[in-house]
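Take a look at this single chain in structure tokens; it is the form predicted on its own.
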Amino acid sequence: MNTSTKRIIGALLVCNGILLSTAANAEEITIWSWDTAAEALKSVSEQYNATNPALTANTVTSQVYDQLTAGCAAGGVNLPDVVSIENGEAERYIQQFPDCFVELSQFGVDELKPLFSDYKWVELQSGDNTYGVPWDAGQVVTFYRADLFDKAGITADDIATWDGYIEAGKKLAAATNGETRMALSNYTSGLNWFSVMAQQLGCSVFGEKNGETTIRVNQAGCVRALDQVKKLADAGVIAPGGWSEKLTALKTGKTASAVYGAWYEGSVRNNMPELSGQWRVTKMPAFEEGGKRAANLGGSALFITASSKNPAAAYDFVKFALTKPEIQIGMLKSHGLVPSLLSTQSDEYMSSPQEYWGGQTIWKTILETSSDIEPVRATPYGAEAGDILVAIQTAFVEGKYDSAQAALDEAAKQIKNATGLTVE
């Protein structure tokens, strides 16, 4: 062996030494997510793995609630240094574990705040300080089943309110001898229906005053909002169902509408192949006409944790997946979550026609609610009064308070006494 090839033999070993060096070294961050959202977020990671050799994203499915609050509680122990978590839960850990998450002003976070709607901000501060980046989100809006609906000699301008979503669920009942309804809801195990009305009327569980957090159940929008659940129950239009029951009675034809976030267009189109074309989107009912159309009903936001070595690196990541417009299309087109980011209204695909909707640009529909959805605090308090809201929305729906208004009255006493806040 010639001194020329030991040479160069000699300058590849050192350059694989190199190599394997930085492999070896190359920093990791860690996300956590759940289902969809973390088989969304692993896609995401690869194409930043593509991109950023020095560091690898590794996504991993979780059950991050229970694992966050058990790591949270004992100072950051076994944590990511990425975390997705529902904008309803976010003031519940941001008040209980301050501590636990990277505040994000530092990394100059307040440059991307024009870049989302205002509503997905709320939940995800505290003070000024701002804790999490919005994710997807989930516009309200009613999907129906439009060859039940043809049947039935129904459209969708005859559900443009509520008033009218019962005077249609009359005739579609009528139509079907009875078989078919207008949606299944979760009102004697769930809020959605009654939060997702309040929330158009102005009004909210919580609010604030002075600084401080108050409780605003009892005001007059969210007792129109209980009494039109007790209007859509008492006329048969709607009736109690689980997340199960609701598909399958879309499925087969028991009910012909959902009025949900966005994100179930996925679970329609993902659960009923067999029934493409025959499903359209509309704007949720409002209360009057030309009233408000809009609200949201679910959403998520990625967080960085205080125990990440790298937190930089992790709000780099962050930053990837959240604000870039073609990074969130792949995710809506391969998952079904519906972006949070506003320039993804112009993309080409949101003006797209969509083949089971048949034909229909969907997204358009969708998105254009965004600017009309108002913004609504969740609190570290929505755990203790969803289940105070939940026994008394039944009740009330069974007739065992005269009027919505001594149903909230009561909801907001009893909400005071296991939160010590104050009524409004």
Second form
Amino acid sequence: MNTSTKRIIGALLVCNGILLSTAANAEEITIWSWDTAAEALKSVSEQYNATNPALTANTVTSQVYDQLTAGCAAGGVNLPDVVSIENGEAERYIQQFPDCFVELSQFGVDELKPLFSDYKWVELQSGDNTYGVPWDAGQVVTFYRADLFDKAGITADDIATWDGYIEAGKKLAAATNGETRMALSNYTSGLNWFSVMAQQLGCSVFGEKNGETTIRVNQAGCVRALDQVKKLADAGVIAPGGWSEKLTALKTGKTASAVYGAWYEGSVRNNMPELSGQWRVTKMPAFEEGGKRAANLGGSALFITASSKNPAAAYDFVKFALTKPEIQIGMLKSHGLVPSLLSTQSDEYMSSPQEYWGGQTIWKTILETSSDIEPVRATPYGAEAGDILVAIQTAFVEGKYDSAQAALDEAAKQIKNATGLTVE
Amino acid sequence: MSPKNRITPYAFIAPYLIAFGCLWLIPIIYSFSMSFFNTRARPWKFDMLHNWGRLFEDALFLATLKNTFLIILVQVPFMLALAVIFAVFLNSKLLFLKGIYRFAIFAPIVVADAAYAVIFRLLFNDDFGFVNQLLNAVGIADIAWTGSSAGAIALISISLTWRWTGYNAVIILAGLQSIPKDIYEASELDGASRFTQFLYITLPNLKPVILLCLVLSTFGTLQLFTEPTLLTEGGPGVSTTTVAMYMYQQGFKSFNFGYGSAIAYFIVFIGLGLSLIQFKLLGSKSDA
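Switch from the form predicted on its own, shown above, to the form predicted together with its partner chain and output its structure.
Time for the whole complex; same chain goes first.
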């Protein structure tokens, strides 16, 4: 036997040992999460263990989705007790693997309903069943560099509308020799801005009519949103970029703002400590003066797997982590995860000035938008419709369609073909 | 032969057969049957044409098929032509330090695909990349390698060519070395030039080897996943999404297992069809 074979067998034995040890101890619950969210949950587990000696909570950083898919597809093998899933991703798991998760009514999840906004619950339900408890929220706001804006003579009021945002972008380009754009957005690989703008205008890819899911993507609000994305791209105010490109561009001053979910606060603060004091937050641009300046992007929830040996204990941990204001405020302070728990809004930390943000009370600004957010129901077709829309959005921005209406009519046709749903 | 002896050989290959059955045969049959089910939600429903019918009306699938064929029809022939040139160069009697050149040309295949993709991503970065800086230095404006459709397709083609030309060149070199020397000597006596020799002796004799490379590259391209995923994420839009990536998206992102299986089998059938055509066009035996 050569060394590498020995090593592989050794690793398998170790893996097995770990699995057996978690399985043997019913008094321990395991939680899966990712990056910042996992870091935050780790510290919550420690606090939980300090107050509940009978039970040990153990958070593991994991590439959640692929492992969850494999575990659920295998009928609930090697899964943790609690798993975090982004709200927009939840529905496809619930539809395809309904037996993989515990329905929470049996533990009295209904009594938690008033603690969170409606739009948070809508994404976690399938029919009358509730599968998850809401965690963080993603109120969309504009983060911007006050120093660069000052240099170009732009004020926060100038970017109260999307058209103003374009004008500000032109001023900014002029003041920086074309070096600095307003923002990067993932419009050639994703739908962040399109879906956020559509949400502002009360449009969404899918809707519901007579209890049936329908396609709404070619309705007026979505058409206007797509048009706006092209206007921004055509003006050169935004350029395409993904997660890491966005952070690099902001750090190097190639872009001066980001229109993103509130959870981006932690990423900006932790990645650019040298820019402390230069950043500000304002509400996202509206489509016209006095229009809606609120939308939601992302946010996660905690789910309990059906293979959990101790679902009641798991639910107890979920309640501890998500419904205690002091725990939620703790995660906000350390990791910038914005609680969707309503009672945290009156916490004094929410109205305290933030040093990194030049003493601005950013959480107040962010939370003010919560009540304006339009609920959007998630569907199991999200990923597929997303693929279709990204292709069409890119083609439209590159000028391959006569109008946004024509582009979205084509999108609706393709989504109909893919899903068998009707176009409303 | 006694009955006992008839069983013994099967007992020897049984471990392999059992592993093959469990890990390959059953999944192969299961996934094929899955392609005839509507797998949108549990419980899955039998529906003969749900997935297969969708294939030909799915604009996205057709777009990814087009991208894949663009690489098969443009990048693969270019790469193989380059590989032949490299192989002839490596085979030249005039070349010193053959081993070093041979290694240098073969080296890209030794690098893990993820590793080289990450390096290429840095080199071809739209804003800060070395390649664009180099182009600027000679007075050419920035190329949007990942930001524009044309740039992204070029980037994928360049990286595939970098990685696989050497591999094919070494296979073709082996083919070159198996051509009998006396044919060249005879033609020299007849007064054939180097170029005539290449055209009328080398190429016809290389036919079966080039055919092998062509079939391997075609199948490789049909399965192409790593480079577009890591370099361009299939974008912008779907301009560099391959059929293999689309199969993965449908199966494991959208949880459309039935449709994903149908795409997988469609890829297999295309591969079979293409290699049949290639065998017909080039013939499986050399004409020499």
